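In the block that follows, a single chain appears as structure tokens, in the form predicted on its own.
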Amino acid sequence: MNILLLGSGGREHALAWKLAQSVQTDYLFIAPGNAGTATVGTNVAIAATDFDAVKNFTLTNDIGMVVVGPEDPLVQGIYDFFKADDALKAIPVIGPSKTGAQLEGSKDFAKAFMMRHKIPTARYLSVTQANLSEGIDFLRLLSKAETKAPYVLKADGLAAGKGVLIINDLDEAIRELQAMLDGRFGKASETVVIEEFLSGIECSVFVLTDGTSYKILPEAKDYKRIGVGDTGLNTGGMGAVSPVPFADKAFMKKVEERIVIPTIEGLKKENIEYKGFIFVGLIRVDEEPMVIEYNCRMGDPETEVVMPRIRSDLVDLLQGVAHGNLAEKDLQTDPRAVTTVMLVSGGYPGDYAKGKNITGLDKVKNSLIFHAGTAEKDNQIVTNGGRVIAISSYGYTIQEALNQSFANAEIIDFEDKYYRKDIGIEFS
């Protein structure tokens, strides 16, 4: 079978990486791809968004499967397009329709969801100009509440994971609430949900669900924060670590009743298609476990370490998927932790240079190397993104996949290189 995955970052070369190694993969390639997806398929120059050209790549093609990558493309109706099209329906699209992918591009979709399906989740309201009074009273309400501060302000819509803000002062987050819904995140922040603030330990759990049966992947625990101890600005991810020693069998056990299951039926009683991948981002409050947000695909660094962990065939799971008998698969995961490290260009995540020769990728042992942000120019790979370079290392602990993980992260090399040396410091 000919398989074409969407997308271009490190989370696409760790799925093309799993992808590859399938009995039933014919040819696999990656659109757009990068300089690591080039090594174990074929990049084509189609972005993800590009519809038409997806269409007509994939009818000359002889694809027989279409796996998405990003949110982008699912949020903007990748599933329905191909359902609508008949030269297209018959084949299947690892991906939620576009309603299934709200869970992930709207904020406000997802809390009502939770909500109706008394799913675990924080405090909230939803606030537009129109209710912006009822959004301060809300703010001042929580100000009187036990947990009081900080204050959680979410931009309802895509805001390429900037669009969260955590505040510590009432004036300061009445004020914010107001440029937000003045446009400071553009139409992503037309509506802000508030948020009550949760206090405890997060961590990632990926579902792959058929629409009426699920499989439950390898959970990880990634980190977001650009300094060590978890502090300055948000990125898309500086490492992450799988499993999580928190989240053992009694914990997990929790998940799937209360928030697994739950999700699994309320799309169905709701008639909303899903197949594919559900990220539940998650947080543990006194040993219970409550819903953050949901993605509507992998998550980025974790997937680096989910991928390795998974010894069943990827594709043989999605042919599940995308067939309805997901429940009739074995999954089967690998008993070692993975541990990744992201370099990272300097100045990430605002302004950084791209271009800047990458070397030591040739020296590297005992770990498994995903391209984020590479590409190729004049036979050097060099950096093309914030995110460059995930270092994926296996280990019978944490600890021992990341001593790996760090020794490579010396090893490459690239002009302003950073990465965090904490990286899952509190499971060492």
Ligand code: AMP
Given for the second form:
Amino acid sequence: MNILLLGSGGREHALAWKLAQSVQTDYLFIAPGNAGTATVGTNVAIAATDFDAVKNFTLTNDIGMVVVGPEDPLVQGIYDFFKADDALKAIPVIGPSKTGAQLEGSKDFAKAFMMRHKIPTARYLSVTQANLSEGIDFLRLLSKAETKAPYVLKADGLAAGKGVLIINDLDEAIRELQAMLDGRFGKASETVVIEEFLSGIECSVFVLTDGTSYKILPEAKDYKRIGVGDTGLNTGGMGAVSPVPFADKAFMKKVEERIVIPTIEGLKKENIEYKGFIFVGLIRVDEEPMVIEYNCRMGDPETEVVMPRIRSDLVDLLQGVAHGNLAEKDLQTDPRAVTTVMLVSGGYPGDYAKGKNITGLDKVKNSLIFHAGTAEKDNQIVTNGGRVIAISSYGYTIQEALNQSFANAEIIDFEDKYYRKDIGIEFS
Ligand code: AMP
Ligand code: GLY
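Now the other one: the form predicted together with the named molecule, given that the block above is the form predicted on its own.
Below, the chain from earlier opens the complete complex, with every other chain and molecule after it.
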């Protein structure tokens, strides 16, 4: 079978690496891909959101399955686009329908869904200009809580990972609420979700579903802030570890019973088509899992630790998703730990330079290198994004895996390279 994978980051390189290993894969194409995906498949210069170009390529290259990496094409309805087209409707798209993708595309939709299905999450109120005064009252109510916790304001729509504000001061929170409703994040913040602050440790759980049955993939923890000690600005993710030591059997049983099953059942009851990955961002509050967010795709850089821990054939699992017989498939995982450390361009997540030569890639030993933001220029691999390369390593312990990732992080080099030296340290 020929497979088309959409996207261009480290997540897509890790997915492409895994898809390419399947005996069922004939040709693997990645649109648009990066210099790393080009080593395991063929890049095609098509944007992941250019549905007409995707259609044309799919039909002319006998594509048997489309795997969607990022959220944008899903939220824009690529699943429904295929279903509505006579020439495309028999070709499975791995990802939810447009309505299913609203679990990520609209925080208000996700919160209301969790309320309807009694899925544990923070208390909230959705606010627009029409009920601004109610929103201010809700912030005041939260300010009366004994804990004096910060205020959490979330833009309802996609805001390139920047739409969540955590603010300590009540007056500032009220001002920010108004600024968001006035368009700070454009249309994405025409509705704002105000949430109760939850305090605890976070982890990510990944579910693969055919809409009826599901498999829980290895869990992971990512490190979101740019600075050591999880300080400074939010990034797309600076590194990840899997497994997550606190996500033990007892905790994962609660996650499955209280979150995964009600989510799948809820989608089914509401006739929302969902054949793909569900990423559940969780926080552990007093031993109990609560949902911080849903994403309708895999995480990045979590995929760079989750894929290496899957032993089973990914294409076979995805065939189960496409054809509704996922329950018959076997998910084997690797008991070893995998860690990833992300090399980023100096200045990221603010302004940074591109086009810097990357050296040392040929000297790496005992790690998997997943390209995030790279390109090929004059036969040389150069930086082409804020997050540049993820270095994933196996170990019998998290410490052993980290040692390997950090050793190779010193070997690979480019001007103004930066990485966090404390990824996973609390577990090692
Ligand atoms: P989200 O985009 O919803 O995942 O939010 C981004 C980050 O903000 C999360 O990973 C958390 O670290 C933090 N966050 C979001 N919601 C809450 C909350 N209710 N309480 C505490 N932290 C939160
Ligand atoms: N690493 C977080 C995300 O992919 O959303």
